[in-house]
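Single chain ahead, by itself, as structure tokens, in the form predicted alone.
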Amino acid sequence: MSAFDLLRTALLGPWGPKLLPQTLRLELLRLRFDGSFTWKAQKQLVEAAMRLSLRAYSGPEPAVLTSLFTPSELIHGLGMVPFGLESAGGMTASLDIAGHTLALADEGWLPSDACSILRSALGGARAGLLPRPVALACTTTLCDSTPKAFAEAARHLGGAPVFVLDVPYEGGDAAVEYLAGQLRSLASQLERLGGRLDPARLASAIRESNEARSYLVKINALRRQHPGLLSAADAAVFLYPTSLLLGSRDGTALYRAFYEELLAAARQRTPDDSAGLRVLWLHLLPYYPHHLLDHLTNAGATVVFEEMNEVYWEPLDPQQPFASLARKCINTLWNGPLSNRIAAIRRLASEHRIDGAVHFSHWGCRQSTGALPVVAAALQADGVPLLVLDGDCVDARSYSDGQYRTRLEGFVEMLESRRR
């Protein structure tokens, strides 16, 4: 039985919440003998994710439920364990239990037009499948519904306090100080709930984050030099460590491992190896098994980079941790004017010499979907066609493989005709 089968069985059974820690421990043992990974660093990432989850469920350190852009460096620096609500929603799809958790969300009258990632995670909270945190901490970025989702999660997770970081729309010194003050207050509140605000440990977490960032920058440079060196399917996992492991030794170690493996593989290739038609992937990929990337590859195109893996933040200052983390939160491409995101997309398209872009429009994500006409116009001005695929990252019932294949093949044919 595979790891996912074990976890799925544990989660769906009547004793799911109680059996989950034991299942994670057994799977960590089994992973030592698993040779099915393309890259050794992939196994290292799975092990790190399982260790972090196990600590959240049954470790001695207090757990904090976090959102995608809650700075994990602060949580690690306080000696606490971050557990991502969005990551839990994505995992329900990976484990093929999203049908169950989405049904529970429907029973709780959660809006059906809301993001299914959050809805599925909240269904898991209703079922008691998430760890009991001492607090929940989220930002107002990326989704407007995130604060409400966290308030709903708290109702099912023991009534722990919810802290919302109000991220300013635009930057500047005043905005940075405003958010830095909130981060200081959050650290003080979490300290009362079991964390320990040790300046030396927080500075160490900042340095770990900077080192991990440096390896991610090097990985992206290798991918520019060698298109197709790392597949989009393998690179999609980076969203987990960048949201939950930055600031930890595991985060630094796994990005170092990925870089060293990719560097060794790159040395066996000549720079700028042909990847056929080059595609930039915008927004997310589905979390359940799919064939979107296979259809592109079979048609003669390769996804050479993903918008979500852009390193948008500058190195952090260990001497000014709160201001640095505030600046990182504000400067994400998903905050502020749409022009910030468009500038990044155009830069990526130029750096990777993109032939076309594909945007997977996740159901319920109004921010990304609403921006599409402007994004398409900007790319078109640069001569880069955009294909929009409507779908759902969590609910596999929305997936129509035949329709997606037809549209992707047609898109690649159009790109080929433009190249001739």
Contents of the next structure:
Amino acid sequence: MSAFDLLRTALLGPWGPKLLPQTLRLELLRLRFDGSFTWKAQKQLVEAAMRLSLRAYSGPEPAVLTSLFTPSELIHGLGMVPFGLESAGGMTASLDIAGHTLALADEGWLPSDACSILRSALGGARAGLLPRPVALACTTTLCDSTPKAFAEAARHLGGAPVFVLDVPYEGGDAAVEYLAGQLRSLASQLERLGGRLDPARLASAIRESNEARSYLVKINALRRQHPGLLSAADAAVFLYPTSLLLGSRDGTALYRAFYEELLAAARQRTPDDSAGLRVLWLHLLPYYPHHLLDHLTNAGATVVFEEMNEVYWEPLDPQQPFASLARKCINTLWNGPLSNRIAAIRRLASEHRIDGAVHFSHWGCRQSTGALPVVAAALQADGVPLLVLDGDCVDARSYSDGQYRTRLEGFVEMLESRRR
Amino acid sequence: MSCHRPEDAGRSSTSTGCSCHFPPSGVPRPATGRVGWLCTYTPEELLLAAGMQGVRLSGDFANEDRAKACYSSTICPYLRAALGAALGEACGPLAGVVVANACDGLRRLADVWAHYVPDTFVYLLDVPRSSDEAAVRYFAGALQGLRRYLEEYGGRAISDDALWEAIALQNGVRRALVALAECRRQGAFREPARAFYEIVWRSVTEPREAFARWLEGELAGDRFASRHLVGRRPNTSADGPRVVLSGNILTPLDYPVLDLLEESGAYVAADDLCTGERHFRQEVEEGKDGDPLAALARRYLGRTPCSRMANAAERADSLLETCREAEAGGVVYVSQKFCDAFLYDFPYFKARLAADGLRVMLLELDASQGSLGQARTRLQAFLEML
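Can you swap the form predicted alone for the form predicted in complex with the partner chain?
Once more the chain from above appears, this time first in line as the rest of the complex follows.
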């Protein structure tokens, strides 16, 4: 039995919840001697994620369970620790315990056709695998399931209060004012639950976020100049720091480290105008081990960028933290009419000079897949073929490698024939 | 052709945060005052005051394949069927559609509608998820955005007086429907179960003034049930186990489920549905000196909440009260398939109602009613327990 199997078995056992913090401590120790990472900054990211998780489980600061678009700047600015529910769902797949946690979700009558990322996280909550937060704070940005999943999670996490940030569909002064008021109110509520609302500290978190953002922008510029410099598999993990580490020193440090390392690597290369086929990845990648990117690479195509890593928000104003965080929440590409997302995809397609796009359609994600034919039509109008792969980001039972391989190879062949 | 095609994107966004998508210039606007809507958070009063006829959209299976080609197959079957109706023109000529930003399905429907349904406008109305004063202010602003849009589209101003008149008319319809619902709770509505919903559906599709006059006339003299039994079969289950329907939407496509309930011996005594009592139970507070949009905002956000609102406990409390008043022994929780908000609420509702000794059964609807046979068996077993 490997160490991974041992860990998995232990987590699923009755002592799993108590073992988790110890496991994280051991893993942090082990990481010091782990030389298997492609990039040193990657290791830094994993260490930062583990430290943050360990603080959520063991303190001393109070933890807040957050959703993907809850502004982490606010949580860090209050001296609290964010712990992402969606990240927990993804982690169940990475640890290969999603079969167990999804079964627990089914036992609880949670809707089997809904997003498995949230369902699996809720199975984890039922199993006692999530930390006990002082509060839960989510946004309504992504989908109807998120606020519902947070209400359900609270029932298994000691009944901590749930704060739902009602994000307006589009911007404008009234919308910003409405959401900024909610953010102010959330800050006050969290202060009563152990946070420290200090304007200077909040402004500092905003500055940290801005600095991290500036490095992410530079990383993306490097990736435009050097397609393939950072693989999609390595870049996919950015979703964690952009949702949970912005506003923290760790977040800024790791983006700086990534940028400096990539810059050094880029200096060893010449800007790449080779004829390799360039693919834009839309939506998510599975969290469990898979070969989707390998199949593309083997067929002669490279994923040059991922939609999820687009920097969609403007720098924040430390003097107006609530209003600028409200703008950031509202302006995400996953909020508002689909035309916003399409405009961003078109811009990325042009900037990265892509030959085609692949959309991994996560089962149960009404948000990203509900109107996908409109996205396909827009790309078609621009002469960009789109391959839609139906799948599930968490439930590995839905993964059919042979079928995916056939479709990806066929897609690349078609791209090649178009280029000729 | 709507201008919300991706190549036309970017035109229009009001300061109130709502999306409005005009048909492109040069396209003749249809000579109809009919405007479609889908969600019960759509304020019909604004359409009435604009001189338009609001029509709640039903569905059409004849165009299921066309709808599936442009709208996900794992999304609300009601909305897909409504899109099918629009694509096939089964819902008649429409000037446009007002889509309340109430759920994932509606948001994406607005995107798809703007791209695929020609020559109609699409207005996406933002609707907050809470009912506090900040939300009421924000929603009143969003309603003002819709008012301006309808004024521009229709070429005529919508005065406060016109709004108050529309509010009074709609309140009258609501009062009549509440009287009908009370009649049902008392067991005096002895028509087939579906007849109640057919009347409610008429209230959201027919010209309102004529409908209001008709319903008030029918209710006069307390002879509603007997008059309507002529030529129709009576409700055979009026003395059977009393149940409350809770959930989201029952459109005419779903009425076979009501027949099934009745055939199985259940009497539907009350409901908590977007297409039932939750749609008409609370009135808008009338007071001509105030701001009609604020009054509308307060009513729509403050009424018994739908699952998409933040507070599930409030809806559960309301449902328990309904069950007590209707002397129901059980709840049939009906939900359109893939409706995450309502389906996520189910385990919580099940536990809350069970704590009060109420039994609950979940019935997922897929509009095609392909699984009614299974539902019949489950329903019969459920009713035996009541």
